[in-house]
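This document starts with one chain, in the form predicted alone, laid out as structure tokens.
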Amino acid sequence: MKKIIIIGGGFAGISAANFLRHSSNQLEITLIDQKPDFNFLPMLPDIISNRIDAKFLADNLQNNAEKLKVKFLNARVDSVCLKESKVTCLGNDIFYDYLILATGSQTNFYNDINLQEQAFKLDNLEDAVLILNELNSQKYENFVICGGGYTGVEIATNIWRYFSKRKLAVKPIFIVEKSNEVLGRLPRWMQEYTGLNLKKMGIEIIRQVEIKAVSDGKITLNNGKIFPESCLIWTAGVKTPDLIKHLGVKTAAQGRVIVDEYLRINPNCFCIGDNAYVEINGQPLRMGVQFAIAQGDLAARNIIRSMQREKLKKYHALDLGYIIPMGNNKACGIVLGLKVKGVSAVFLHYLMCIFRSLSISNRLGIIKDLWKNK
């Protein structure tokens, strides 16, 4: 029996372990991660204004692995070794055939280390769950959000959603980006839209300036502008965790792993999801979980392929689109090549969370939620 290690236990690595599971009994497949559930990332923010209770964002994957008939390690990775084809785990050596990376990504505090201890993230469940703790204390003042991407945006919106919801004073959100805008990389229309909505709610943009220092619920910019009893949320970009950077392979931004046109790093390792850079037209493909699904589902092929001595299949990435829902019900996005915008943007966003949820508990549990807090 070939024996397939999967790394991490989100989106990519469980369509991995789907395909190769329902394609051959004769294979011995372990997953390993750190985390004792799955976590549903789409719909974190949702935590944060309590729209949907973070239980039907888990799913076990000792249930999951079980279902599969596949073994289960709830463990931290302590390194890989691609030239003698083993992990190490748990203080032990687990060698393989074939090994699926799909490590995702984590916040990068930029080795900031007092950053790190005094501003609050959104990596998983446990984080939204904090943030949404911390809301309830009522003991800050100011809302900073250092970052204007999809989850900055939509973090402070859920935040502004959490006071307007239980008729409470909004207190101050602001969101600091660096560079010019929100939403940067996205088309002037979907800045205009998020920007116009963001001042509908009193969320202020502060453009073109960074967080200098941060000291017991002080945050400074480099403006000079200081916020007193504040609590800081960090969503200034996102890196691979460090187990990829102890690999000794080539990467490009982000830390990503520089893939092959079948998702390889060598003839028995695939990196996939996240933690994957993948170039579309010259540029790096974002990270999605439409990507990290379908990469999944072709490094499974792929190893299938390879077992058989068959030609491996090229990835090509198939760009759905994307939705930036916000905490007032209005979204914009891209959806097969159309603009999308307000209450029907929301609509399709919630939709393809319902679809892409792991169990029918889980689903039902978010349609009720939904139509709950509507």
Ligand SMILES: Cc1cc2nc3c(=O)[nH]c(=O)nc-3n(C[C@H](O)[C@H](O)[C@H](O)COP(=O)(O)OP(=O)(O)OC[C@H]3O[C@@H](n4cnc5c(N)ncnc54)[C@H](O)[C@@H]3O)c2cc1C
The other form holds:
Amino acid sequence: MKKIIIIGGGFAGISAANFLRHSSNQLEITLIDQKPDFNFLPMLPDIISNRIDAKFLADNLQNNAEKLKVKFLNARVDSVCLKESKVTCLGNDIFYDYLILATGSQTNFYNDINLQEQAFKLDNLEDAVLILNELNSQKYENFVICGGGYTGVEIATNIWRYFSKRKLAVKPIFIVEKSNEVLGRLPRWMQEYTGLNLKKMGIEIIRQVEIKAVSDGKITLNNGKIFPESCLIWTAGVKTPDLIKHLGVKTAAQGRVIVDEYLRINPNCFCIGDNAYVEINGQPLRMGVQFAIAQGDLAARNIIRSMQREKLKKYHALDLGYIIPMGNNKACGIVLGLKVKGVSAVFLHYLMCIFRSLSISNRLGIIKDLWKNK
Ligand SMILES: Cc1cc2nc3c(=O)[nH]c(=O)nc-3n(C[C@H](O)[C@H](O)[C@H](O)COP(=O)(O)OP(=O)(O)OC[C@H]3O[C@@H](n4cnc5c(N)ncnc54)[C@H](O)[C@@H]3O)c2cc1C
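Structure of the form predicted together with the named molecule, please, following the form predicted alone?
In what comes next, the whole complex appears, and the chain from above leads the way.
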């Protein structure tokens, strides 16, 4: 029995566990996650607007592991020693024959403790419910979202949706972006479409400005502007967890590990999903569900091949596209190389979400809520 440890029960880790279990019964597979549930991240913004009930975006990892006949450990891994092939958690050392690192990414507060304490983030279900509770509390006069990437845009538009669906006066919503553009890395037509849509919702973009200070709901920008009684949501970057930083291996932007063409760090350790730095056409591959799932599959396949002393398969990223959904039932993106926008893009986004959801009951729940809260 070869011992395989998978750290991270997200898209990549679950995909690897699935493939391994269906490939061989001669493996002792242990899945470790600090959370008891798998979180379906692409729909977190929909929790904020109350479009989707958070319960439909969680899947119990223990139940999933039992179905797969995989051991599940609900614990935070503190360290990994690649040299000794061991993982340390809950004060115990667990040795492995093969390790899969799939710990995802998290909001980067750039070591600013005050910011971390004062601002909200959107990394998991709890974070999304926390923001919804803050909206319900009605205690803020302004909502300031720092970071004009897709998460920032989705949060801003879902806060707008929260107010408009309740027929409440929409509180001022701002996206503060330090560069010149919101969604700066995306094609011009998507920036324009999104910009126009944000304008229609009255969401103001403040460009080339940074947050200077935040204290008890008072947000000060470096252009001197002050927002009193404000809720700050920080979406200005992500990084891999510290566990990855302390591996002592070569990393690239966002702390992602530079892996070889087989997704390995060394012959018995694979690194996948948001953890892995891979290039496509000379550019870093973005973080995304489709890549995490495909990489989980390939890492597992390569473990089996490695055990059977067969030649490993190289990773070739297949990019099916991406969509930026917004709270007012508008979206834009590129799917299979084609431009999509408007309601059809919204439809494709939620279709992807339903398809990628882990359980039938959650799929039905998502469909029910989407239908009810059009
Ligand atoms: C708000 C939001 C919206 C998004 N929208 C989209 C979208 O529309 N389309 C799309 O393709 N992608 C989207 N993404 C990105 C996508 O969700 C990620 O790329 C994907 O989840 C990566 O999968 P993963 O398995 O690498 O990591 P994750 O799914 O994040 O899983 C990582 C797991 O590792 C666990 N973990 C971390 N550290 C430890 C530790 N030390 N010990 C034990 N467990 C640990 C975590 O608890 C977590 O369960 C979105 C992400 C966010 C946050």
